[in-house]
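Presented below, as structure tokens, is a lone chain in the form predicted on its own.
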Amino acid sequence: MKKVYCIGELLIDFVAERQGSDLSKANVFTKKAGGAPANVACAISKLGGNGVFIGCVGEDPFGKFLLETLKKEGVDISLAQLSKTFTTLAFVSLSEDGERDFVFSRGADRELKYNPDLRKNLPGNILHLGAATALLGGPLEKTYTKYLFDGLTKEMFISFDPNFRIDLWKEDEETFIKKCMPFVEKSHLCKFSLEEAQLISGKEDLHEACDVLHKAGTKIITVTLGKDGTLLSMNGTKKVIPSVKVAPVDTTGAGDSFIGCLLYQISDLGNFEPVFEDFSLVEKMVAMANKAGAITTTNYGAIVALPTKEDLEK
């Protein structure tokens, strides 16, 4: 089974559970792991991949139990890197329905430093650049370049979700789509969420989009669309994957649980070929990680809550 690096934030989610979605009117926050890319390395390693996460984590309290959690899912954390900048936090609120609002606070996760002995490791494997603090400059930024560079160069299969955050973008949503460009035409295949498929495209309609982001390069498109499933475009086709019905009480982490389970079953390849070739193959596939994203969604938390490989057998 191939490996797969994971780049990105590793943090701290303050979570204020059953408080409604504004956070200005929540009073007890619950401390829990997340970040996106350790969320998918997580996702993986809990299904019995081989999940490795790249990020850096203050050298605190908090990096120290988030590191121990990542260890404890059974991730690769030996290159996670440690910064005397303290661990970056996001503080989360949640409605009854599972909806949420989000205020980042960051600190480590932007000091990760390339590393070039990475290199010899990186052939025939996969890369996922998930973060959703990469873009906002500093060393990660400048890191998560290279990283795509290297994917390119030693024949990776390469994987992105722009994890958009309008708190994180606001008024600046145009430098988010400049940046996020190079990655959609570079990577094979890219994960959106509604929104971010339009945004990034500039199109309402989303077989449009589609076409657009093909067109940039990615050769295989996911969009999810919640309760709704997922649309599969790739090779000329469209259809959209239902999911299955649950009773949310927590969207955090769904499209992380998401892309790590298509990202476990594509590492469980003998090679790259059919993903590209056979659409019902990776609708099989999309259908599966459809069933992990919603299963996430039924916990608080998006680490706790990211399914084992007996959950989805049930």
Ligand code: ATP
Second form
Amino acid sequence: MKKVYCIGELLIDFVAERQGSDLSKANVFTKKAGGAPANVACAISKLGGNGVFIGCVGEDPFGKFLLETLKKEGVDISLAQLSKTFTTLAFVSLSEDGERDFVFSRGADRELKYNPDLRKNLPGNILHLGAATALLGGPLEKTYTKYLFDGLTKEMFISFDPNFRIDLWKEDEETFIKKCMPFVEKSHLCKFSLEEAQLISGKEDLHEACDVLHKAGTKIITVTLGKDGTLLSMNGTKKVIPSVKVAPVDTTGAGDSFIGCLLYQISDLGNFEPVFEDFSLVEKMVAMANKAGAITTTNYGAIVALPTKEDLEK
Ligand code: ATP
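The structure above corresponds to the form predicted on its own; please give the structure of the form predicted in complex with this ligand next.
Every component of the complex follows; first up is the chain already shown.
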């Protein structure tokens, strides 16, 4: 089983206890581990794969809690870094239909330093770059870009998820798009939401959007469509792979669960060649990843709600 190096943020989600409550009125919050790339590492390890997390937390009780949470899920945290800066915090409220709203107080996640020793371990493995806060500047953004270029060897498989957050890029979407482009160009697999595919490609029509994004460089595109499943686009074929019917209570982490499950399956292959050539193989993998995403929506929180292999087989 190959390693999946997930690089980016790990933070505390303070989730407002009462669903449907406005953040300004919320009084009671529950502390949960969050951060898209960290969720993906957990999703992979929870399924029995080798999720490795590379990110930075504060040398404080929150940072300690976060790393312990990842370790408990079986994630390799040996490459995580500690900073004197406080751990990044996010405050989250959920609306009645399970959609979320959040604000950030950014701290240690931006401090991640480049580790040149990692370069020799990358070949043969998978690199997952789940952007979110990583494109907001600071040492993390530089580190991120360096790892992208380190990963550009024949033996690597690179995955990218832009994790666009409107609250972080209000009035500066052009910068976000510009910063995403090198990752879309160089990554083998890109996972977008519908909004991200349209935003980054500049095309409203999903098929046209995929064509623009393929032209930029990426070979495999998945566009997650919530309850409607996922569009898979590769080798000139596009197909929506339906999701499974569930009663969602909280959609937090569904996308991370999806991409985690997809990468877990890719990490279990002897080599990456079939992923580029065999549409029906990737289609089956996406169907399984849809199931993982759907299961995640049926429980509150991100990491707790991620399925195990047994949950998927049920
Ligand atoms: P995130 O906001 O966490 O980054 P996302 O917008 O990328 O997530 P979604 O489309 O919400 O991701 O969900 C990912 C996958 O999970 C979907 O492609 C789908 O397969 C599954 N999924 C999500 N919501 C539902 C739902 N309500 N019912 C069934 N499956 C769902």
